[in-house]
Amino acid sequence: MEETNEKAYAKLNISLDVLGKRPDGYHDMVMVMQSVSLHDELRIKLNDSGELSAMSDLHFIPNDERNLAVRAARQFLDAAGDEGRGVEISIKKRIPVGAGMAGGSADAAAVLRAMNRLYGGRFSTGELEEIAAGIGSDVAFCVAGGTALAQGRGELLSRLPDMPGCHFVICKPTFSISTPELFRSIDSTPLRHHPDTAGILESLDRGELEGICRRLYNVFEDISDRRIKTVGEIKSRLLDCGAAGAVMTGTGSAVFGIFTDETMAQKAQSALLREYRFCCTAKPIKPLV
């Protein structure tokens, strides 16, 4: 039996813009994405059973092809022409579910990387990203991670200079926010502002963290929703604790602040843990492949 371990790294949105709804029902997006050190741990085993399954330490996560990790295994085997293989996936979750941090997509991407290694590097990174694009919107980014500009549904990726050194404090309230519900809301809500994506890209080119922090923006925060009010409260707490900037990631509900000082970040984490169940620190990571 062939097996290997792989880490699945969480994603944060430095910025998120929605340009409009497409004829296929998806939305055109422009996002600056960053992978961070917070990760799930996966173990992938190949066998000859012909069955694909996933097990997790969270009982409510599906173990069949409703799970993106299982779907990734299926897509990989199809692409490799080895449909008769069996795959057993074990997932230890650390990325909170329903947070806008691409936990499921990161797991799927980790399966693709791990299986590619077990198959002797059958596919290039670009080919893995093509396979990933058919699984879910954030999976392609999560294959390599690092810092990237994502467009289209999120599958059109442009590598960017590495994020300057910093510390993230990530806080998630107890509730999650429905992604389809937010997209329906944004279709009927005129957006007041859009991120200064060009300014973020320029700041990345110059390695200027301050310029990035000034431009953190997520258009979903414009939605009128009582839960977004809590997002605003967490942002305020992070800024009060010394964050250089704070924003909601993805469709929420997790919020993160960027800190230049590690001690200050740890103090902020401790302060927010008194009010919220999940709060952690993380660092930006460079591309994996």
The other form holds:
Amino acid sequence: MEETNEKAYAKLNISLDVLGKRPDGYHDMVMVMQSVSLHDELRIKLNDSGELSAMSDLHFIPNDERNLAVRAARQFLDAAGDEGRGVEISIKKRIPVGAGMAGGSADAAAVLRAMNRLYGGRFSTGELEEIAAGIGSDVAFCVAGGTALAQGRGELLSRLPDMPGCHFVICKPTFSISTPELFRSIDSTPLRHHPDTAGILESLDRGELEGICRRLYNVFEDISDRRIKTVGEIKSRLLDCGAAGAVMTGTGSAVFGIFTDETMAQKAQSALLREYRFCCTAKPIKPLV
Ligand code: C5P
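Please give the corresponding structure for the form predicted in complex with cytidine-5'-monophosphate (C5P), as opposed to the form predicted on its own shown earlier.
Now the complete complex, all chains and molecules, led by this one.
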């Protein structure tokens, strides 16, 4: 087998806390992460050209090693000691770019899973996660996905009980927010609140969706920025439409609401699509490996 297809699932942050800046310039985080059914579709082909490339249906996505998917292929071949191989990756992008949904990281993790399959399961999940952590902070989570607590830069993972059944409505305004820029802003912002991570973990243990919805929180929403105001407006719209809770994911700009009722979620999606270009519904995904 020299080629295979793989889905790359988007992630949402049920909670996001920043504990402080580290000497290496990164920030220590505590995040409850959830993968969702919205996904990119990848095709991965091995050849003997020695070259790595990624094509996608979005013209502005780089096709060289600036693309995390290409970097993942490089890191995999280095780890497998097969540097002479070539890899051709094609990506159908469905996850919005610059949304805080780990689209690029999910693609990279999908390349690692797919290549591991093509190489007969050479690496364990733990080994793949180690390779992933060297590619980007969110890539390790995306290898298995599901529901997980992520700490450190985001690469220290503990699996959590599956998210109770629910419907996400995810909406992204037209602007994107730069991740390094938002991390710089948070260094000069005194954080007024932190998420009740322990409460979320308890609610997950008990399978109580209501307790999770009540505790959705992202410290990046504390930053006073005109764009974060739009995020607040989208949250209000989602709550008006019947969401049990709503929050920004990652460094934004996408916002999601959690609904217990599918019809209400669909109605909310239609209502928000009148104002915002991107709005979709999605369901939680269980761990892949
Ligand atoms: O690891 P990754 O390349 O995805 O991170 C992108 C940027 O986000 C980093 O350059 C850094 O500015 C910021 N970051 C951070 N602390 C983290 C994760 C990311 O400061 N835990």
